[in-house]
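Take a look at this single chain, the form predicted alone, given in structure tokens.
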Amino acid sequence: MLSNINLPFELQRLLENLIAVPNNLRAATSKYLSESSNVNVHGEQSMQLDLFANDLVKESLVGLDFIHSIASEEEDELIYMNTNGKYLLCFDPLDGSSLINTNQAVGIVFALYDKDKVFNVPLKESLIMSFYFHIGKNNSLLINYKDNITHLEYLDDGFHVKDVNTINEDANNIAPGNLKLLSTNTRYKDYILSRLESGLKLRYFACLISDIHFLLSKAGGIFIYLNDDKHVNGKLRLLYEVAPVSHIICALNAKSINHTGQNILDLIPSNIHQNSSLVAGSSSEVDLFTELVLNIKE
């Protein structure tokens, strides 16, 4: 099914095992619209669909002997799969689940790591492959393996390979999350207002994968989700959200940093549920944000 993509056999097999998950999730959406009784490790109430998606992914991974362990937003601890496996697979089984009742697009995002390196070296050295499914009008699959980006759009009838444009240095759209910071962070407020006055279009979907997919589709833009007093290191998940989307967009000439100005892919994770802020997108715009908001000058 994915033989036309230049991937090692085991990575093709991983994708083929997961490829049905978006359609299965789409078919079940109307059955799981309520909150569950589960509170995940981040203190957030899980939707029933979150748990269903988590189960779908786990079931799809059974029998893959090269997977040593998995880490999910919906699991408190690592789940060990195969003692002799060489990869740690981290994933958010349903990004944007709070939007399900509004019939908005959602995503599933994965990062495959060398399990012996992931907590010892920078992310750019331990990340083997990043990919996400964007589930909207059509389902899309974005893959980064060795800085080669593949974009597949598919329905039940099969796959359609789409071109992927290099991300322009200059942004044309801005997706600012955590806007409550505007009341306390003057630099952030001034930056947002000045960039809108300069002609950037406001586009924020409140789903990380939707925001990143829009940025890629438009070949330019900036996504921002800063830290705050409640989440001093940021609210997004480093290993299974921030790292994989950074891995994908940075292969397309973009930049990705946290609130201290550090390159995301230069970070060395300390635990599977580590949080992070994220500023990612067109390189010139990220540089401008770094100077005007973070007050960091090169």
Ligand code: F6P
Contents of the next structure:
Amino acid sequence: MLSNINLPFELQRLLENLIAVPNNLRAATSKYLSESSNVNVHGEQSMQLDLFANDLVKESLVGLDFIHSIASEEEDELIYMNTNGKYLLCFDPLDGSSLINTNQAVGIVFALYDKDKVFNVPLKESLIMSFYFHIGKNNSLLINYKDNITHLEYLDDGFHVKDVNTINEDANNIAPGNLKLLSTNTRYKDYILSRLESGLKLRYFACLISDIHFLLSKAGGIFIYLNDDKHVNGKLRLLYEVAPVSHIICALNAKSINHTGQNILDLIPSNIHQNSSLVAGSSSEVDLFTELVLNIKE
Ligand code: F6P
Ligand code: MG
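Please give the corresponding structure for the form predicted together with the ligand, as opposed to the form predicted alone shown earlier.
To see the whole picture, the full complex is given below, headed by that same chain.
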């Protein structure tokens, strides 16, 4: 199935090496449901399944000599793989792992960068390919390569191509994260209440990949995770969460900005574990949010 997607040979190999990870993760889940003793670079207690997923991904990359280095949410430092490689692969091996004990969907998200460009140019120029697996009732795989989006879904007999629609300008659902801000940010509170009164449906899964996959599957909506005093730049991870999901949905006509109103794909990162806020989804809704909550007039 992957051979039907128009990808350079190396990128196809990368996906082929990773394609079994979601099912291997499913098969092992019940063995790794406890917390581990590890605290990751973001100060979060890793689940055993986070570490298992991280190992699964790393093992799948062995032999891919075009990968220069990797950065993972579960690794403090960059790991060097092949001196002559061209790419930096950044990933969150298990997005939404705090939900795993409740049998909710989780994700695995990847961003492949030109290793020489990533800290020197805007993300849109260094991102080669973004992709995520959404592990729910079925496994979905979303890929952006050169702004061509491919959506595959795994059924009993393998992956099948699924339709993917562009994202409508208007939202009909809203996923507001970090709601503790409502007690201090009146603009955010007024916006949320008025948009719910206007009929937007509340849909928040607390797993970025699930929220983005929902928005994409419904062809519209807005996801919001603003910064706060504890996470002054936001809590989400720029290189291996926010950038790849923005790369995917912006190729489908969505908008994706941070709390200062900057387009995510225009940012130049400075560190592999950099944090970010995120407001993403239907373009008119992101514009409305920019005006009403961020108080920025276009
Ligand atoms: O990886 C960070 C993350 O788990 C995202 O997947 C998700 O969007 C967010 O944090 C959930 O945060 P909270 O538990 O504060 O809603
Ligand atoms: Mg995550």
